[in-house]
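Presented below, as structure tokens, is a lone chain in the form predicted on its own.
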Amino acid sequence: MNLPPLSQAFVLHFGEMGSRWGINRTVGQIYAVLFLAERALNADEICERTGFSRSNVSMGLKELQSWNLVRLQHRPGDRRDYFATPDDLWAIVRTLVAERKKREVDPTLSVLRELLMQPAATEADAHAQARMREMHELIELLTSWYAEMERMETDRLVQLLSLGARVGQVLEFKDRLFGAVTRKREPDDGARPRPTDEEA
């Protein structure tokens, strides 16, 4: 690799992590090189920095384009294609999450819906459908949450994520507050009834 030591360490690590996320190691390293680059790079420059063959770089770039993780650029008077990652890191994260949802979550939801619509022929099938329904409901809940996050402006999303544990504290406070209001409205079992006008 024709990279400074710091950059090389990051690129190698990113390739290892990419293989654990389901991305080819070579593709992960190409993406890391583009992410760190000070400008858009063409395929020859990527080959020079990574030491990969031109065919490996071409296949890696096609894979990254299919994931919508790189942007194609052109320069006046230059017929070569140049590639860059979005400047906004949140745009990268949003794209990666959206692509993984489309490739992994949506097909699972479709299969679960089809299986839940079929009549259960045996008790074993009925039990299996009950478990599938639980999974379907959980995935639907997470999908709805994701849709809300996807519509949220990046600044607002950062604020929400920055709250961290404080979100739990707010929910606990809400539970205590509304629990106290409910208890206040309910009459105490040991409370004496109000005296009537005659008794007074």
Contents of the next structure:
Number of protein chains: 2
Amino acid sequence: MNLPPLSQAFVLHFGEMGSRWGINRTVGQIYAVLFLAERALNADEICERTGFSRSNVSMGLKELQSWNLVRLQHRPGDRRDYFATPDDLWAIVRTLVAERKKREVDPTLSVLRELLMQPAATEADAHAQARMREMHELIELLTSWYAEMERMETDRLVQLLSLGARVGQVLEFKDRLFGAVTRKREPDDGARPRPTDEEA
Amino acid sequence: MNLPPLSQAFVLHFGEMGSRWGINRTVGQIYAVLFLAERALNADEICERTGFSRSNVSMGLKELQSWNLVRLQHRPGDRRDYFATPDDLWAIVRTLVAERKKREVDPTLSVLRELLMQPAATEADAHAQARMREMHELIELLTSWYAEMERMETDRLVQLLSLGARVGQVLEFKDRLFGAVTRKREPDDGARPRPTDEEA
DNA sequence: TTGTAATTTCAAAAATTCCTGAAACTCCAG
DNA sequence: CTGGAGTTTCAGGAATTTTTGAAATTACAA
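Okay, that is the form predicted on its own; can I get the form predicted together with the DNA now?
Full complex below, order starting with the chain above.
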């Protein structure tokens, strides 16, 4: 590994963390190197900085591309591929979240939907299905919220995040102005605290 | 594996997903079994339902306990430990998020803080530090937002989530009312779109 | 105490994933 | 075409993780 000390510490850490996320050490380190780099790097430069073999780097870059986490660039008069991360960190976060959702929650959602279609044969299956239905509803709520955040402009998103729990106060304020409209909904409409609710 | 068909499909799927998350197949399946179970189960019952060896189940349960994802129970006149997941799905989501944060983002945050304290020796380190600072700020924003959501009651949280992007409209409304106040801030205060910002 | 049921630990086998060098492939300039 | 720079694929060795059975430990009843 051939990097200035601070960068090296960061890259090493990202390698470790890589294994806690779905990606592996190699991929984590490669990404960290690109993230810190002051310009796009070609595969050999990445080899030099990380100390990984050429083929390992190639694999890692392919993986990162499949995650849409790196951008491919070219230089005039140079046939080599150059790789870079987006400058805008929010863009990175957005693709990261999108990809993790695609890999970690979407498959579960579709399995749940499928299993909820099936008729419950046994008593135990009926209970299991009730439990799955709860999970399905919760995930639906979270993903549809996410879908709306995703659509939002970064500035506004940041504004919302900075506001934090104070959004609650803004809401209360709104309620006070337009109270009648909001209060019309059932109070437990979204919360659904009852655990078993067999409307099979 | 000894389970009714629908449950079996669910448990198998959770096993697969387990490996995409930090946990492994065994732990994923054990958790799924407990999640679907109509009552708390002891280790032998989990063995029977999953088909894993007794010791493997013991390991898995220990892991789940370290994640705070299972609750230990006892029956009068029975020395065995019984395990269950919380009935309230929101409680599960809360601990899941809390634990993942603890394992996946907190360590990074502290490494970043540490590296940002160091003086940048080289030119390259200075650039790397600027990049790290961006990342640090973004993670801080996200985690402090999370901390506030965490503190919120489930009902209110669900209300907020259901509202989705309509919160944005409330913001717009607020802006229109108090426009002058909000506009006083620097326009790029939170977003920080400029990539290089060397204030080392 | 002693005996026994329940659980945990541990070393090593089994399975999986990672990493590499060599070979194959692609693409372009001459 | 041919040569060669750049890249990818791939089989198999290295490293890591998972899983297990046997042994050790714990906790309690008699």
